[in-house]
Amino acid sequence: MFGLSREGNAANVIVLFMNFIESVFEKLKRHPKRIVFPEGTEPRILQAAAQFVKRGLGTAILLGKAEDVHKAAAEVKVDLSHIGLIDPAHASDLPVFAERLEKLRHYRDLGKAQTLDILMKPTYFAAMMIQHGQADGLVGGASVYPGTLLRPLIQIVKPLPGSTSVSSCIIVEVPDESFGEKGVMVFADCAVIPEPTVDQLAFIAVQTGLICRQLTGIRPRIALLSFSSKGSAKMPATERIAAATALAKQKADTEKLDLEIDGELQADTALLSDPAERKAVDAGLVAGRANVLIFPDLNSGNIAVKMVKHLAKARTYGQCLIGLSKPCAHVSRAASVDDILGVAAIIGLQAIEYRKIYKTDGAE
C-alpha cells in the first residue's frame, strides 16, 4: 500500500490530498484495527471512539470502571453497544499481565499486591495490552499530563531497534497548499524531548520521514531546522544541527531508505524557493520544498506547531510517538473530538504495516 516508487503514483497523490484525513479513513476501512483508549470516561474520547466504530475504521476499546464509563457515555449520549469496554480491576488478563509485569526491570521487586495495583490503572493496563497484542494501537492523553501516559509506555512497550529514547511527530495540514505537499507536513519533535542530542535528532529525522512516507506515499523531503542556513552562522548550536543532518543521511544511506535530508536550514529556506535561492543554498530536493520539519529543541517545535494551528488555522493530528515498537499516540489535553478521531485513524493506519516499515518482528 505504501511502497510507491521514487516518482510516486500521481493519481493516488491527487486523490490523497483532496482531504488528508478522509484519505486515511478510506485506507483504514480496508484494514480495520483495534485501538485502545485508556481514558474511558473522558467525553471527547467516548465521542471519538463512537465515531471510529461508526465509520467502520475498526474496534474501539475503552478502559475504566464499567459503571463510571456507562455514566459518562450516557451524559454525552454515546451508545456503548458496539464499543469494547474493559475494567482493568476485573479483567481476565489481569493475573497474566501481573506475571509479565513482574519480570520487567522496573517492577521486579514490587511484589504481587503492588503490581496488581499498578495494572489496575488504565494507562498501565493499556500499555500491557498494546505490548502483548490485545490491541493494534493506543491513543491517550486527552485528560492526563504527558508523563502519566508516557511513563508506562516507555517502561512496558519494547523500543524500536536502534532507539534510545521516545520522541514524537505531528501531522500538520495548512490551508495554503503551496507548502509541504498540498499543505500537508510533518513536524518533530514537538512534545517529548526538551533538548535532543545529535543522535536523537538524527533518529527523529529518519523515523519521521518513514511516518511521512507511510501516511502519504510521498517521498519525504526532510529539513533539519536552525536559525542558520548552511553555515551562515557558525556556533555550537548550528554545528549540532549540521552534525545531526550528516548522521541522518548516513543512517538513511546505510538502511537504503528513500529519504531526502538536508540541513541546517532556516524555516523560510526550507519552505520557500525564493529565500533558498537568495541565500545561495545548494539546489536540491529539500530546500524550498520541505514536507518534514525537524526542530532543534522542544521549545521551538511546540511553539511552532501551536502558532501554525491557531494563526494559520491548520489542522493538526498528533502526537504520534516515535521510538516504540507499537503504534501509540499522545493527544493534547486541548484536543477536539475530531482531533482524537483523526489521530486514532492515523495510529490504525500505522499499525497496518508497522512491522514491515520499522523492521521489527513485533515479538513480545
The other form holds:
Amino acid sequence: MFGLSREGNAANVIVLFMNFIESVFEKLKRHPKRIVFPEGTEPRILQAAAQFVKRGLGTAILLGKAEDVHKAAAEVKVDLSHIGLIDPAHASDLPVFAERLEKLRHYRDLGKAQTLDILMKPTYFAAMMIQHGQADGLVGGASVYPGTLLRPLIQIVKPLPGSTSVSSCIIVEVPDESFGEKGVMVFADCAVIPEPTVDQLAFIAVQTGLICRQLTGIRPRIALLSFSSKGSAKMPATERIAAATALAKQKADTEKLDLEIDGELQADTALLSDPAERKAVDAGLVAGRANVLIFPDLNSGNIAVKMVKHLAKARTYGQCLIGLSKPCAHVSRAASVDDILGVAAIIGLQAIEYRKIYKTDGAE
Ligand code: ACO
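Please supply the coordinates for the form predicted together with ligand ACO, as a counterpart to the form predicted on its own shown previously.
Every component of the complex follows; first up is the chain already shown.
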C-alpha cells in the first residue's frame, strides 16, 4: 500500500493507494482524455482500448479499415459500440491533412497521390491527429518495428521548445517497495536514441525528472548511471556521464526546476544506501535513493528494463516519448494488454498538464 511521502508537495501529490497504476486511473477518471491507437486490428490494442473506455478513463479511437477492425474485434470479443473508429482512407480529414503534410520539409515534393498514400497509413494519420488536436494522446507500436511509429512522430509532431531530439522513458514498478518511490522508478532512455550525446543525455535526465514528478508527485532524484561512481574510474566513457550530469544540473538550476541530479553513479550506489556509504559517495539526496535512472546508451537502458521486468517481476509502462510537444507512447511488441492499458492511462494523465509541465505552447 502506498502512502504520501514526506517529500511530496501537498498541492500536487497523487495519493498512491493500492498500486501506482490504480492511482493513475483514479486521477484520469476525473479528467478523461482521447487516446488514438493507430493499430486498430491488433488484438491487445483492441482489448486495452475497450478497458480504457470501460474504466471511464476517456475515449479510445482506433484506426484501420472498418471491416478489418470489426473482424479483429469479433475474434477477441470486443464490443466496438463505445469505441471510436476511423478509417484513414475514407476520413473527412484526409484532404486537410494532406495539405498540411505537403507543407512539411520531408514531404514537400511528393505530389498529391503519394501524400495521400502516406496518410492512409495509420501511423501517419495518427501523428497528424495528435499534432492537430484531434486526440489528446497517442499509443502505438504493439505490432510494428520501432521506426514505423517513431519516424512519423519525429517528422510530424512538433518538438518541445529546446528539444533537438526525441527520446523516451519508461515507468518501472518493482515489488520491493524500498526502491525508488514505493517501488516506482522511471528509466530512460531505453527505446529511442542508440548513442545519446552529452547534450541529449542532459535533456533526457531533466525531462524524465519532470515526468517522474508529474506521475508520483515526489521530488525527482535523478542518477546518471555509469560503471564508475564520482570519479572511481576516469576515462572518456565515464567523463561523458559526468559532463552530462553537470549540464543537466545547470539546465535545472537555470530553469528553477527543483530537481535533485547526480552522477556519474553506479547502479548499486544510486539505489542502495550501503554501497553509497561504503564508497563514501558524497551525493546529497540522490545516492542510495534514486527514483530516476538515466542510462548511458540504448544498449544498457534496453537491457536493464527487460532484465528488471523478467528477473524482478517488475511492471513496466512505456515507452513515453520525450521531446515531442504532445504526449505519445511507443509500446513494446511484447507488451501485454495490461501494459498497454497502463501506458494509455499514463499518456492521458500526461495530457492533463502537458503544457504546464513542459512549458510548451504545443501550437499547431
Ligand atoms: N529525434 C529527432 N530526430 C531524429 C531522431 C530522434 N531521436 N533520430 C533521427 N532523427 C532525424 C535525423 O536527424 C534525420 O533528420 P533529417 O532528415 O532532418 O536529416 C532523420 O530523423 C533521419 O535520421 P536517421 O538517422 O536516418 O534516423 P532513422 O529514421 O533511420 O531512425 C529512429 C530514427 C527510428 C528513431 C532510430 O534511431 C531507431 O530505430 N532507434 C532505435 C529504436 C529501437 O530499436 N528501440 C528498441 C526497442 S523499442 C521499445 O522498446 C518500445
